[in-house]
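Consider the single chain below, provided in structure tokens and representing the form predicted on its own.
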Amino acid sequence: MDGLETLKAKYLMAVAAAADENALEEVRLAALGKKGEVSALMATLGKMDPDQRKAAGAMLNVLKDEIDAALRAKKAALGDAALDARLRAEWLDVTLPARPRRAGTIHPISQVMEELTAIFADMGFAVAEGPQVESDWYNFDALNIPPEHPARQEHDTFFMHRAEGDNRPPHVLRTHTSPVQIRALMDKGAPIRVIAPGRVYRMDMDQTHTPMFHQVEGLAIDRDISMANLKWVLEEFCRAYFEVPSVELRFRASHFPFTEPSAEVDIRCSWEGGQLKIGQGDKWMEILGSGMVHPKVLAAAGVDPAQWQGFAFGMGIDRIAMLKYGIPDLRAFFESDLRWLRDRHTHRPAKTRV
């Protein structure tokens, strides 16, 4: 078959001259495409006698392979050249000075947790911690919460998935930090004085509720602790936290399964001019729940209720942070809005109504 060397030289020169991948694709189609010159010659093989077909076919396959190899090599070279150009365009001098370091800020929730920990530490309270995934026993049973209590229903509590046939006690995302009190009592015994700050979880979401929020609960157990001691501790905390010379608290009878008697606690305040002022005025605002630890709770933790007694209280950290720093929407704590976080870098108490 004549002219194959000329055809090869023609397409090898065309491949070498291709400036980009589009031009290279045009060369491929002209040579090896369905209507290309090499493909057209391959189509003539069927008209030849067997000996001619064998010899011509071998020469055409060699020609096709050589052109295809040249095309592949050129495509790789064009790719390498494009990468080099991109790297040169995106080059960065790593010896240049860095951006000015921006000072970090403490999240308002972390700020408040540090504040209240310091305040209670001055009154002799240690910090206790516990797992966020709790057994049903620690979260409910040990706290004298009966099986029919609404808090134990799936519409209020996050229950952990259990595989079919798993007979272990159910586990939940803790709904309060009270289980930490049980664990602390079982570990340390009485007397004891601890606070338990941390994350808790409940199925709720609106301007003042989120599925995950923060609580701090306090526990003090001794032989002669009374409600009077509870009142003093809460007054001292509120006075120090809200940075006011005096506060007035009001205790209202309530019911919690884990305390008896139980009381909701309100603080005297004023909303004059749309500004919250603690310790003055004629308004009352609920801030926490409290009471004397129920004898059944003491017994569940291995403490003899005939020898020991004490008080417990609990409050929402997010709630008191909103009150002190004038934050109107609880969801702002969790949206990771850097503008909002930077705006609160001073963490000054704001007198904004919430």
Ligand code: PHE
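The structure presented is a predicted model; accordingly, all values stated were derived computationally and were not measured. For clarity, a rigid core is taken as the largest C-alpha set superposing within 1.5 Å between two forms. Positions refer to the first chain, counted from 1. First, how it differs from the form predicted in complex with phenylalanine.
Once the rigid core is overlaid between the two forms, residue 187 does not reach a Cα shift of 2 Å, moving by less than that.
For residue 198, a C-alpha deviation below 2 angstroms is recorded between the two forms after rigid-core alignment.
Residue 267 is among the residues whose C-alpha shifts by 2 Å or more between the two forms once the rigid core is aligned.
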Given for the second form:
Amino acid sequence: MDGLETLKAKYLMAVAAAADENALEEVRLAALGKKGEVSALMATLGKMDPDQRKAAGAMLNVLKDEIDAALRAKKAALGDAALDARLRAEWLDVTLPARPRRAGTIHPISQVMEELTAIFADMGFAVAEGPQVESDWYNFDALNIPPEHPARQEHDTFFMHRAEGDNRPPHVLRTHTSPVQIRALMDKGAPIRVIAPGRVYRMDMDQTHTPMFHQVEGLAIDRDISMANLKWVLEEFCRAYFEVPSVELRFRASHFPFTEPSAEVDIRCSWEGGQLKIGQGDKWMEILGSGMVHPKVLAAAGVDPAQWQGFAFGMGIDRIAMLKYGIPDLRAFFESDLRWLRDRHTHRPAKTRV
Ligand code: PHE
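Could you please show the structure of the form predicted in complex with phenylalanine, as a counterpart to the form predicted on its own just displayed?
Whole complex next, starting from this chain.
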């Protein structure tokens, strides 16, 4: 077992000299590989007598470990260097202007949100906001939907998890934008005129329903606001939004725990040839729920129902986007297919077809 020191020096130098991972692998094979020099020495142990074998075996193991450690250290260093080089090569100047051919387009939902915000702003409505993960109280209780109320089942709610042993009601993904009514009233009080556009969530999925969708809430509270004001505001909105002299709306008596009386509103449309068109045809599409804000809701938000009254509505943004841009399947909005998004340019707004 002479010459182990020489062997060690030889391989440590070779490890140090290896310029890349391939060269390093060659060194490993030459020393520790099946046919490597150290392995060959290991193979001679069998022919030795026990005492000799014990001493030589221990020395060889030390040598093997030393070379192995050097190989690993070098491999890590080479890896770091390779990553550094890659990071330098893939450096990106984020201050460069975007290339025009890769320019994106505004998603139809964002566009519609901008449009409707502008229309309601003209009628004196400010924008209010609230969180998408909402407490049970804001989403339900304050809106006159107590825990045992059947409306809770109808909302197909997504619940957040509470920690083990925490027995408070779980937070929910808001099922409608109505909790923003409560937040706005608590924050600003009456009189108030706001809209609250945003995302809402329900477990539902088909051609006209997706688990995440968009609503815009409207709320107008003053001393003498009536259902007639609601009707005017909605008709005025639809005329401006669809850019037509008149639209046909149908008010159906309905029920919501947070409004009394309540009405659902449909708009006349047609689905002929798979194309949605508004203002003509024999079909009706439900676009919103509305009514006079329930006195209990005003009271829950700290507003005196003996002095204040008004209307609220919740409109499906995706629905009115489908109608304006002639999109028959709601799911296409959220598939993030770039080809579909680019194609939006070529879709004419409904006004050209009415
Ligand atoms: N929050 C109701 C829904 O999502 C809509 C609504 C809002 C109805 C305001 C009345 C008043 O279905």
